[in-house]
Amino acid sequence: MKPDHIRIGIAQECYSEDIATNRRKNIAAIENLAAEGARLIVLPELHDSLYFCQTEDVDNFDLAVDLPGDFTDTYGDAAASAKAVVVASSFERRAPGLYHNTAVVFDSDGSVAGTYRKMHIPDDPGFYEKFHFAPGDLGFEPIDTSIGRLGVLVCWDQWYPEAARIMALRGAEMLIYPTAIGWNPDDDRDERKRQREAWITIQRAHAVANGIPVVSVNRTGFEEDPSGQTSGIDFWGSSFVAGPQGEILLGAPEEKFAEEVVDVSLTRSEEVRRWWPFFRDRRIDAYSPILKRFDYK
């Protein structure tokens, strides 16, 4: 029988351009989230390296690896050792000249429970992906585990609604986003509170609207634009976690270190979605402009 509640542990983190420096902090940091009691833990999103895409530079593509492989076996091992699901973040080498950027989803007993490739690709300064990443080809399909169906989305998918709701309509009991989001040291601190804070809200309406709970896990940290272009980026931490009704359950710092828990519940969804019956009311007859890229008459 699948419990009431759940715990959820956040993993925070900064990291370095030491691959195996940064699985080991990845590795404790399950540890320590277990031992407070989660048995669901996330990581930011690249987690085993710096973020790498402040610049287009072929020698990234040195990063990548075979799905499955050694990163399989680590954050499985590492999975089945805190008897908690794992959402990890990688650099996936499809074949050669074909790269993805993809979650990966270990069960409890450190079995892959499911992928997800990362839909939305951006490409903005400082945040070249689409040099990197080609977008996703499984769709927006959740990923059934010993917990639960989880929804799992990366980064730029948060600023995106229809992906949200898929998963939803899809059966998602959860959505959850590995994230790298940051400022530019550059910009003042009303466009920093500006950004974040829409950030933050973006992702609190997917939970209003759906009547589900949302996790986001950043990456915190300064790290440098190899290149010199930019000022860097300013990864500004903040995770959270929100309930059905977009409420803040947990909240971790701003450009600080964090690995934190909070219990959440699995059952308050059907109670929501009782009171606020936005999936019976939807006029799914009158939609189809959306799936188009721009309808202006």
Second form
Protein chains: 2
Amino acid sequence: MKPDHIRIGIAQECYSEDIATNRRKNIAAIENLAAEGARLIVLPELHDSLYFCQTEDVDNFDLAVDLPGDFTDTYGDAAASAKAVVVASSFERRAPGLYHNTAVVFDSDGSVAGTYRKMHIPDDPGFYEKFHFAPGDLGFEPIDTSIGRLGVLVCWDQWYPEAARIMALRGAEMLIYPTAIGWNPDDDRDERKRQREAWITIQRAHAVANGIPVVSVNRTGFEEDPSGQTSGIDFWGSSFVAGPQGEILLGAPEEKFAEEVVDVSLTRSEEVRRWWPFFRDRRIDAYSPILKRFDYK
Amino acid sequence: MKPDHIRIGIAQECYSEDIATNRRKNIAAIENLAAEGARLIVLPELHDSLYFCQTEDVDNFDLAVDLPGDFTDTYGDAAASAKAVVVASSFERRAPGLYHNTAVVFDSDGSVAGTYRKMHIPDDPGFYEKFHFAPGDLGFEPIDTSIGRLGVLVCWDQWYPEAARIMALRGAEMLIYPTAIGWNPDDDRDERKRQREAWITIQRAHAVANGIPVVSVNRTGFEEDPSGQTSGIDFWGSSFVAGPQGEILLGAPEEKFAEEVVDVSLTRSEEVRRWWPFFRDRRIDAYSPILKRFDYK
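Give me the form predicted in complex with another copy of the chain now, not the form predicted on its own.
Below is the entire complex, every chain and molecule, led by the chain shown above.
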């Protein structure tokens, strides 16, 4: 019988430039959360290093990893020891000059259940991701695991209702977003508040629109811009888990590390979708403009 | 020169079974809001009557109106007197046995700027809309007015990110939702809170995803179920205006009528979309599953 809930653990960490230290931190987090009963554990985006996209430096590509390889060995072992599904995030070296921002999902036996290559790639001052990552070419495909079908997306994807919808149409029972998002320290308090709230709001809305839980895990802490061109990034933490009506089930703080667990119902989506049967009434006959870049007449 | 802001007025009203009284109330609201400087005034959904969809009664079709006709004369005159753009909501009689839930937008000279026939039609106990309304066949087309291009949608549409996105892709500078949504009085406080928050959250998210303001106007007050089968509907008011980061600019109360105005920037969208250029990075090559009912493999 399928259990009626799952305990989810989130690892909101701050990272240093030392990869070995970061890995030890992540493995300890997986152990700690598993000890608290977590059967699904989610790490932030690009958790093995500092957020290196603050500068366009070709040496950054030294940080990329082969998949499978040392990265999958390390986190596969951690998942197997923890007997938990682990959502990890890698800088994938696919070929010389071809890199991706790739989430790797480990099943609770340590095997790779599947990967997702970030589809929407941002590019802003301090977030030079188009330089580092080729856009994903695996599409929006949920990943089957022993605890269910997971709609794993990454950071910038979170702003796109299309990505969430397609995962749900393909049977995802939950949306999961490893993330690295923060403030420009030069922004004022009101602007910071608007940005953080917008980020939470749109992800809660993906839960509402699709009637499934959302898990979003961000890093925290300040990271300097090595080039000195900007004031760096103040990662805003605020990782959260929302239920299928968008209700907040767990909310982590902004400014400090947080390893927390929460029980999420696996039967509530069925109820919520019966009350709010949005999928029944979609006007698929009229949605084709979604496939256009713009449609101004 | 285009002004840098517009004053928007919302008319959150409760209605009776007397149509003449409801019309007088709406016309007075338009006058009041215009006197406070509103240049765009939005009324709730189906504002000329009680929310008649609580029962499937063929006599309800007597409430439907021809467009153009007395309805457009009445509200066109009101818009012209107020020198304001007015978003009104009608029960359109298109042919015998063919009715729509149709928003009518009047320009500030009283002319009809355009109409929108509700595309997503709900059907729940107490909200028997599929009985009353044929699904709209005009698509998601914004309406050009003297104050800008308006993405007018209606109530149940608010749960569909696709509708908001298509309006924005077609150049809508603002999303507007006349609404009639309320609680089942039998639901407990937590469920009520989840529902109201989900409703606000998903509409704020449409603002975030598309970088444009959202105006949502709901009715308020309790309306009995004439059939006695349910406990009626407690319309939850809570009309609001959000800016292009989803920030709340105006929030009306839950339980009482509210005629309020707020100034909304017309230049802020340009700024916000430069910071968060979501339209640049959409993966239109990978969105075709949106056109499917479901896509489970």
